[in-house]
Every structure is written in C-alpha cells, then in structure tokens.
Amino acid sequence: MTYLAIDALNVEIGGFALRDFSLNANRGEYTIILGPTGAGKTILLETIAGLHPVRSGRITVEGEEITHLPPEDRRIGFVYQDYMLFPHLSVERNLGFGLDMRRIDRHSAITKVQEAARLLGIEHLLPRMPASLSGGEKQRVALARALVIEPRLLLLDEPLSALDPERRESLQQELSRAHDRLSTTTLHVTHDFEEAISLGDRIAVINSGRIEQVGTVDDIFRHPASQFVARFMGARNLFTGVIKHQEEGSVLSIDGIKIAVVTDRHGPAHVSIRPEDILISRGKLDSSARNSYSGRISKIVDRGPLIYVTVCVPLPFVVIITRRSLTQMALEVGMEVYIAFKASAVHVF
C-alpha cells in the first residue's frame, strides 16, 4: 500500500501555485525532490508539514488523511536548511522541545534525546548552546530534533546545501546511515546531483508547480521524459529531427547529419545523449559504435576535474573528458577531432 499520498494537490501561495500535484511513496522510501529555484519544493514540504492551507486535494500518510489536520498532529519531522534551533534553548532542550510539546513522560524523553544524539553521534554536544556550534553541528542537531520525535514521515529542505564539501559529504553518509537503520519514510529538496544518486531510491522532478517525472535515479538519468528533465539532468545534448526505419535500422534526421538510434518510434521527436556517452579522439575511433563523425572544436569549459569539449560536425555536440585526457590529448579549440557513441546511447522520447 502507498505509505505517502499526495492526490491532485491545488495550493497558492501569493503568485506561486501547485496545480493538480501528485505523488506518491512507499514506506521506508528515500524520495529526492529536484527543480530549478522556483519550482515549488519548499512549498510542498511546507504543505505536506501543515503551513499552507489547501485549496483542493487530499494528502494521506498510512492511510490517514492529514490534509487539513494542524501541524503539531501530524508527526512530521521538518529541517531546513538554515537549522532554525532555538538560540536559547541547550542542544539537549533543543532536541527535547518536540517531546514536551507531545508530553512525553520526562523519563521517556531523556532517553529518546539520547538515542537520537548517539544516532547522529552529537552527544558530547548535548549542553551546549546553539550559538557555539559550527553549520555542521547544528545540522547534526537539527536532523536528530526532527528524529528524536519518531516521524512517520521526514522533510529535509535543502539540509546540505549551506555547508562546505567536507562536512556535506560526512552529513550526506549521517542521514545515509540514520536512514538504513530508522527507515523513515523520506522526501529531500536538493540541487546537487551526487546527493541524489548517493541517496535517492527514487526522483521527483518538478517544474513550475508541477511533476515532470517521477521514476528510478537510472530512469531520470538515462531515460528523461522530457527536455526540461533531460536539461535539468544535464544532458546536454539535445535534439529534435525525424525518426525514419531503414534497412540498417532506425534514423534520426537533424539538418543533414543521421543519427543512429534504437527506436520503434518514427516521425518527429526529440533525442538526448549525455556528454559522458560520447568518445573523442584526435585519431579516427575503431569503434563499433554506429554513430561516428568529424568535426571541429569549438569550445573547452573547464569544469575543474571535468572538462567540457563542444565538438561541432557542423551540430554541437558535448563531450566530457577528464583533465588527464585533455593534456594527453593536447586538445585545442579549432582543432579536428572524431567522435562516436553507440546507438543505444541515444535516448529516444
């Protein structure tokens, strides 16, 4: 049975509306909510937790319709990205301040707001004040108060996104391993595509209030639905022509240049091939890939331990090499270059 339901959703906030939104989640599920800044993801969490009213549309959780139940009955733990701890409370009444609102025997609670500092591994900062913290202590703190009160459903709003590379990866396998062992039912806001793939057992991506698809991280990664989501995912090569099946098999049509493709779709349509999928060589490729051309450099971005090569034959295509490779290589912008990719590689919607 569906653990989290969310049924033709009609929410408006000033100018901002979620229209006919839905979606589901299975118990114990790790569901990461991707967008664009303005897509609605906040919104959402909020309405889910209780901050805005509803106009139409149900929401359940096991069962129960909370749609318009206030917040404090809905046992639902919320972190934000900006912690909101309570600068005058110790971490350890931080922690407990749901308890009491719940009126939690005091033995009871003590030992829950153990728990839940050991789970995150804070206990030493149980006495402490929120103002001597550091971002990734009080993140620490902010996710365990949001435990401590054993939410059958958890809304993580950009938890990671204000700290720095270290302590995000050391939270990210926090709320990894605080996952494998509560299984709470979860839904994170992020941007970052590592979280997830590192994190996400299935992907929401919304647009403009809305769901453009829902589906497994290979699903949204490999298999877009759509050019937003394909963008959105970075795949970077994006094109529109006309599907033909010949003997050889299916083409794609773009001004002159023929795409292999594995399709039994024909007629007009829309492909994307992610710049990891494409070979580049200043050497013709023996390869047994079916789609294979020579073209010209017409742009190096340089992306750190990545680096972006725009290769034009004469349609822009993007390929992604390494800093390594692009030394070994000597590439330069100007220069003639091959590249190729397998038919399969082509993603056909």
Second form
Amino acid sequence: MTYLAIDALNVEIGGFALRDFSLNANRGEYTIILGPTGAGKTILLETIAGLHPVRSGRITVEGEEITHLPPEDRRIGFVYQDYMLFPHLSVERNLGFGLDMRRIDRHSAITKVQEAARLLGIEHLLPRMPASLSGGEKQRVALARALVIEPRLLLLDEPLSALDPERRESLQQELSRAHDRLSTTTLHVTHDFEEAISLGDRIAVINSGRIEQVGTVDDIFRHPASQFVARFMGARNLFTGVIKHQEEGSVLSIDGIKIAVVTDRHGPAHVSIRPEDILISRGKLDSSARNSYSGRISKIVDRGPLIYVTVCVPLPFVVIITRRSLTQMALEVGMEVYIAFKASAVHVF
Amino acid sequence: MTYLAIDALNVEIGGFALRDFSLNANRGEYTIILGPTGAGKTILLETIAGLHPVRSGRITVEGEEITHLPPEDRRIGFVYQDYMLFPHLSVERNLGFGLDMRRIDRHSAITKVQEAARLLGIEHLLPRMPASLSGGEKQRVALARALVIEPRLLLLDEPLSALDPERRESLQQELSRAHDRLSTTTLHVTHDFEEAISLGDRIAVINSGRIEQVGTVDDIFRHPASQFVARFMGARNLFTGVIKHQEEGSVLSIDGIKIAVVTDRHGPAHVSIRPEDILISRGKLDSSARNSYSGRISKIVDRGPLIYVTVCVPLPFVVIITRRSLTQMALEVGMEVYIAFKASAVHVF
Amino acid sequence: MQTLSKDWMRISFLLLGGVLILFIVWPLAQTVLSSKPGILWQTLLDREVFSSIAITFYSSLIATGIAFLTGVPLAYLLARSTFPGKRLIEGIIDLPIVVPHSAVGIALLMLFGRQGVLGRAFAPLGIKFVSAVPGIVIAMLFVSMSYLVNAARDGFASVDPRLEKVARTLGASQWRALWHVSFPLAWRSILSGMILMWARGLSEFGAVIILSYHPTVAPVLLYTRFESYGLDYARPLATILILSCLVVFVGLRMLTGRSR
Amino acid sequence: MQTLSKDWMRISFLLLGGVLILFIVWPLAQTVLSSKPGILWQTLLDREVFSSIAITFYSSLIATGIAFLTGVPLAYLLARSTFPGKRLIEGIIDLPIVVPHSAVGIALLMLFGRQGVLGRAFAPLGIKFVSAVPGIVIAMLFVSMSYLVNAARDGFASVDPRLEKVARTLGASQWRALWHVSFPLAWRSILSGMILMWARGLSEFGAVIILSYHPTVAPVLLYTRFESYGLDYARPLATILILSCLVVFVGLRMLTGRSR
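Got the form predicted on its own; any chance of the form predicted in complex with the partner chain too?
The next block holds the full complex; its first chain is the one shown before.
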C-alpha cells in the first residue's frame, strides 16, 4: 500500500497554483522532487505540511486523510533551505521545541534530544545559540529538530543549496546516513540535477505546479516523458557504475565497459561526460586520451552548426561535432568509428 | 610627453588604501586596469576624478597638476558600473547636465547633446526617462553623458559587468568605436580578463591598491612580473591573430599557423584554448579534431596528479595530461609529438 | 581647495543645524541646571506634586496596558495579513498624531461625558470619565497609541513568518507559535514602543485638561501653578518632568539602536 | 479545521484591534457628524475664530519654514556624513516628542521670556516672545521639528551618494550637486515631513498656551471657549479643527505611500 498519497491536489497561493497534483510514495522511500526555480516546489511542501489551504484533492498518510488537518496535528518534519532556527533559543531548546509543544515529559524529551543530536553529530553544539553556528551546523540542527519529533514524513526544501560545495558533500552523506538509519519517508526538493541523482531512490520532475514525470534516475534520463524533462536534463552522457582502484588508476565499470576516471571515490557512483569532450575518428586513436572505444553510429541529429552523433559502444555516447567534421569524415549511421575522451574529462559525482 | 601622470599617490578611505600608486598614459591611449574584485579599482578612479582627498603624491594632466582641484574643475568623464543616471531628468537633460553646469549657451548645448546621442545611437531615447530604459540603453546614455563634456580623461568603472553577455559584446564594440572616433584618453577598470584583452592597448594589473604590472596584453601574459599576475592570468593558451572566412570555415592565422575556429567574426581577434581540451599523441591523429599540429615538447611541469606539457609548434601550446598518460606515452622534453583540438574548443573573443 | 570648498558647505550646514540643536537643548538645559536640588527635593515632597506625578505615571501605564492588549494583536495582523481596508486602518492609527489635542479632549468628552453615549453606558458600572482617572487614561490612550502600534507592527514585520510555520510543523498551534516564536522575537520593538507611548502619555496636556482638571496630572498641575503663581513657582516641577522624561528617553535609546 | 482555528485567532485579534480603531474613529466621527454645516459656517465667520485659525496656520507655517532652513541642512549632514556625536544629535532631534508640552512652555519662557537671556537679547530688535506670534512660533517649532528632520534625513539617505559624485565630475559644485540632484530626489520625503510638521504645529496646545494666551491660536481658543461657555459652544470649533487636520492628513497620505 502507498504510504503517502497526494491525489489531484489543487492549491492557489498569490499567483501561483498547483493543479491536479498527484504523487505517491512508499514507506521509507526517499523521493527527490526536481524542478527549476519558481516551479512551486516550496509551496508544494508547505501545502503537504498543512500551511496552505487546499481547494480540492486529498492527502493521505498511512491511509489517514490529513488534507484539512492543521499543521501541528500532522507530525510532518520540515526543513527550510535557510534553516529557520529559532534565533532566541539555544540549539538544545530548538531541538526540544517540538517535544515541548507536544507536551512530552521532560525526562524522555531530554533523551530524544540527545539521540537526535548524536545521530547528526551535533552534541557539542547543544548549548550554543544559532547565530554562532556555521551554515553546515545550522543545517544539521534544523534536520535534527525536524527528526526529533519522529515525523511520519520528512520534507526537505533545497536543504543543500545554501551550503558551499565542500559542506554540501558532507551534509549529503549525513542525509543519506540519517535516512538509512531511520528510513523516514522523505520528500526532498531541489533544482540541482546532480543532487537529485546522487540522493534519490526516485525522482519526480515538476514544472509550473505540475508533475512532469516520476521514475528512477535511469527512467527519467533515458526516457524523458516530455519535452520539458528532456530539456531540463540536458544532453549529457550520464552513466552509473562501480568505481574500483586499480594499479593504473581508478576505473568505473558499467556493463563490462571500463572508464578510466580521476577520483578518490570508490564504490557506486555516477559519471557524466560532456558531449563536446569526446573525440570521434574513423581510425584507432593513439593519444593521451585514456578512454578509447570502438562503436557503431546509431543516430545523427543535425542542429545547425553542431551535429549530435550517438555512438553505441554498445553503451550509447552522444558526441557533438561540427558540420565540417561530419562532411570531412563522411560519417553515416551504421558506420564503425572510434571515440576517445580523457580521464580528466569524466565528471564523477 | 605623458598626457596623464599619476605619481606616488597615497590615499586612504575607510579601511582601504592606495599606496605609492603610479601610472602614466599617453594622449588617446586606452588603458585597462585589471584587478580582482576588492582591489580598490573604484576608489582609484574616484580619486583621479577628485572625489577623495589625496594624502600625498601628484596627478597631472597635460602637465597641469590637478591633485587638489575639486572634481567640477577637472573635466574628467566618469561612468559608474550601475549607470547612475539622474532618475528625475530625461535622457536629454541627463546628457545636457554637464553643459548646464558649465553654463554652455543653450544653442551649442543642444548641438553637442545631439552629436553625442548620434555617436552612441541613442537619439530616439532623448525624450525618455531613465527608468524606462534597458540596461544597455542606460549604459550608452551614461557614456554619452560623460563624453558630452569633451572630457580630458574618461574613467570607466566596470562599464560592461552589469550587462548580459549579448549586450556586452555590442557595447564593447560601441566603446571601441567611440574611442576610435574621439580618441579620448581612457582608463577602463575591470575584473574580467577577456574584456581586458579585447579592449586594451595596454593593461595595468592592480592588486590591493598597488600596480603589479603595466604592459601590452602579450607582455603581461607571456612575462608576468609577479606571482599574483601569473596566477590571475591563469594557465591558458592565448593567441592573437586574424580571422578569415574560407571555404571550409573560419580560420585564424598566427605567424603562419592556421587554427580552425567556429565564429562569425573576422579580422583581428584573440583566441584561447583550455589546456585540458588539447589532445597529445606520439603518432599522427586522424580524428574529428580539425586542428592538428606536430611540435616538440619544450617543457614538462609536474603538478601532482596533473602534468603541464608545453609543446612548441613553434607557437607554444600548454597541454594538461594525467600522470598515467605521461608514463604510458613516455613523454620527454625534446620529443616530437602531435597535438590536436577541436575547432569548437577554441574560444574566440 | 576641494576639501576647503567641501568644508564651506559642511560648516554652513553645521552652523544652521547647530542653531536648531541649540534651540532644543538650551531651554531644557537651562531649566534643569538653574533649579537647586534642594528645591527639587522639597517640591517632590509636596503632596500635591507627588500625587499628580503618581496619577500621571500610572494613568499612562494603564493606557499603555490597554494599547498593549488591543494594539499589539492589531499590529500583528497589520504585519502578517493583507486584507481590504488595511491601508485605511494604518491611516487611522497615525491620525492621532495630527489631531489638535484640545479637539481630542472635546471629541472624547462628547462621547464619554455625562451626556455622551459611552459616558451614560459606563455610568451604571460606576465608571465615570469626567474629572476621574478613566478620563485621563482615555485621553492619553488616544494621543499616544500610534507609537506602540507602529513599533509593534515593525517588530512583527521583521520576524520571518516561516519561523512560525516551522513552529507549526513542530506541533505548535497558531497561538503558541505566536507566543513562543514571534512575540519573543518582536519583544524589543514592542517594549520600546511601550516606553515611547508611556512617555508620550506622560507629556499629554491639552486632551487631559479638558477631561479632567481634578484629579490633576503633572503637566496640568504645572500649568495651573504657572497660571496662579508664576514662572518661578512652576520651574521646579517643570525640571522634575523634564528630568524624568530624559531618564525614560535615554533608557529607550539604550534599549534600541534607534528608537524610530 | 485549520482554516477555522486560524480564523479564531484572527477574529479575536480583529475584535481587539477593532475596539482600538473604534476608539479613535468614533469620537472624531461623532464630533464631525453631529455639527450642523450652518453652525460651522457661522463659527468660521466669527472674527475671533477666523483670526485664531489664521494665526495658527501661519505661525505653524513660519515654524516649518525655520525648520526647513535649519533642519534640512542638518538632515543632509546626518544622512551623508559620519561624525562624532552624530548619535547624540539624532537623540536630541527625537527628544521633543517625549518632553511634556507644558514643561516645554515653561522652559521656553525661561529663555525667551522678558527676564530670559534671549528674551532680553531680542527685545532691542522689537521682537518679543511672550503674548506674541514669535512665542507661538518657537513653541510650535520645538514640539514639531523632529518630524521634518527625520523625514528629510530618510529622504536624503535614500539617494545614492554616487549620483552627486557623477554630478560633480560633470562640473557641478558641491552645492549645485545637492541642489540639482539630491534635493529634487529627496523632495517628496521633505515635503511630506513639512506637511506632518505643519499639522503637528497646528495641533499644539500646551506649550503655546504658556507662551501666548493672546494672540490666541485655535486650540487655545477652543479650550477657553470650553472653559468659559461649555461643550456645546466649543464643539463647532473642534469640528473645524478636526476637519482641517483630516484634509491635511489625507493629502499627506496621498503624497506618500506611507507617511512614517
């Protein structure tokens, strides 16, 4: 049975609207809601949390309808992009706020706060005031505050976007770890494509208040359901595989094909290669490019000055070349060609 | 004789200081002052315009000392990055402001305003109010307003940085055109490396209130005088040549070497190629890369995981490769190699 | 030369402004400095003076309390909601600043006087407004409530509404979210508004004198002493009033960066 | 349920705030509405009323003019410069709002009275302040200048100083840059400050009555009529004062988005 069911929701708030919005999630699932800025992602989450009146439609959690329940009776954790810690309360009292409001007895409240702080590694911050925390610390406190009430649903509104890149990675791991441990059903809103891919069991792409597509990363990337999804994903060579460290350097294996990469990471990972970084030739290449494959051209798309050539290795690689290269090399569909790209051109995330 | 001479200027304004700042310019010269954000470029210009008191040092124009002259007596045109049009005056009265203040008679004032408006192609905007103009239009008006007083010196404070890329190019041409026509001695401040290269007869690189180096584009690029200049320029393959349209596409010629490029421009131009976009190999390459040259390795610099290889074609190209490629190909200084890069990897500006 | 010409404009502006500053400071300073401490102390011990000051202080405190109960919720609505007529209400809140004080007294008397609608309505409850503390309170309330409502509205407006939203998701009712989050965060603004309102209430004369000659508030007592016995007799009380307002005002300034 | 609980808090807040709004509007409305137009007209034709209104209006206008000449330059300095004692000056500018009006009258009388330092200094010039228009003007100036200075300062602060710098490079002296650029751009704020100051000056009673019983300003005339003949006789004049303030105030509101 679906754990969270949003059914034909209609909401209208100051010029913005959700229309016939439907989305389901199973217990413990981590769903990424991916959409461009201004797609109404925050309003969607606020509506699920009960902060906006619903015109029509239903929201149910575990079969219980919560559509018209006030937010304080929903037990849904919410983390805003810019933290929204209570500036007049210490970290400890921020974490305890939800328990105080629910009139949990003092003793078990202290235990729960301690537990949540331990889970996110912020025990040492408990006596501090929010103003003295760094961005990453604030974010962790906001997450702990939402988790301490043992929410039935966790809503994250672009939780990583206000952080600098290094912090981002560590908090991303924190999120994964917390989710693995607690398996709280989570909706995580973002406009960042790579964030979506690294975190989501599944991704829902939304645009102007409407679901465009829901599916796995591969589904959405390989079979975009609409023009918008295709455009939003962009033309990229995106692959998922396992990175191993070998003598000659790191190698990512996908379906038996090995791609040399430059990274410290290992284990499952995603990589992308920009189509303009791939070289195509009719003869075998002997160059500094460590990745070199032979394949067959499966598609040639003409886009004015630039030509998109898809080469199946059999893994499909999209390569961008100039019109002149196309005529010079006389490329045609079905032709056997070589492609090559440098290990440093492979983006791992 | 130098037209503008700034000699050992010392200025201190709210925590920021110019120290022993010296800079000369000949009549009609277009000098770019290039430096990172926060290097004190705006304060430098404001000081030259007379808006900050000078502690010590001298500023002379045409031999006349202006160090302590009030700004209204200097006849120095100033264009701020964010236009600073007078919002309560029409474009026409904005242009005429400097003439009114100088009590130029009404008839010749109208003529001068018309001329300046014609030079910058804003005659149709004269009756409009500044609030109704686009960014590019505002910029043109601000430029015309500064030029209408026939300044002895024109100071431009990041005049292009507030524009979007397309506007930028057209206003950049406007600037060149106005300068070619009027040959007003100009100081143009920017933090944008490419803007500096496309516009400057000469470039002065400044950092924290101090001149680091003054010279031609080539001087600064090829022979950085300091660590800072070298770092700020970055490791790029930068060349200057002439673009011609040929049957097979556009080609840039430099010292007899031809580089295929993708562009609509022709005539003198600069190009840069990122070192990581160049492929290196020991045998001749037959690929989609339209630019392919043989040359000799003149230098190999080891920077940890990445290696910088300089190949003289004899034009020197810097190529970045991985350590593994280096050992695999057994590259050594003096070795004959081939390099290749795609026409689309060449950045023209 | 540049610095010199700059200085000329600055200097003339400072001189002009200095005249205005001097015009404010000189009379107050002279009044305070020319009073002997012994006489001030004696004046304070005067029963009539003491009771008038006491009445002034606590009437203004009651008026501030009433404005707190009614005006702070209104300020919250003005900061958080948009509704038709909002701009009108904001205008009405600012209105008492410009209505002549003696006209305020007349208008209040027409409504709260013995013949007035509310005067008659409250009479059975034993509350009368003419020549009574309730009259003083409503006069003070009328002329000074703007300061509290505006300060409280600005205070609430500076609290991010999403803090309340987060509190709601954490289990706080709307009321508790206001009480535990927005109210403590707006408290400094509200408090400074209350102090300003209280001080403005203390200083009211025109509206109060029409409603209540007896009991007498301090500004009215000051006036009657001046009328009956002349300047020298009025001066110590004036000094005491100015000094107590200065203390309140300095306290206010220390509480907030800028009071306005 | 959520909307309902939301509404409960809103409704109770609106009710509480409504009491306050009603408290402001009702007395004013009743005063205005219960006066017959014929009687108002007759009152206006009364020589004593007409001259008191004229004196009030032009005294306040003169006070506003003086504050414009001295306070606007000061406001410019406060907006554009930082100098030691700036915060102190800002405090002094706000001070008149909290000083009791009758104490202001006493303090001014001590300085400008027949025995006062300035009173004696101005006497040879034929200017006297007690029972004379100059006294009315200084009383009004004291209690109302804060509004103009603060509005002008905010107005100047909102003009980018670089606009003046550009004007300087175009050949404007410092003074002309101020006059042709900053002043026109701050003009709306300054004008609204002048209107507010003027209206506040009109409404002053406590400070004025101590300095000048004759010539009589309208708020004082209102009070003396009430004292001598009672409420019914005072009402038409109160109505006229309230109406003229309302007109000024609505004009102010239309001039600026929000007056504060």
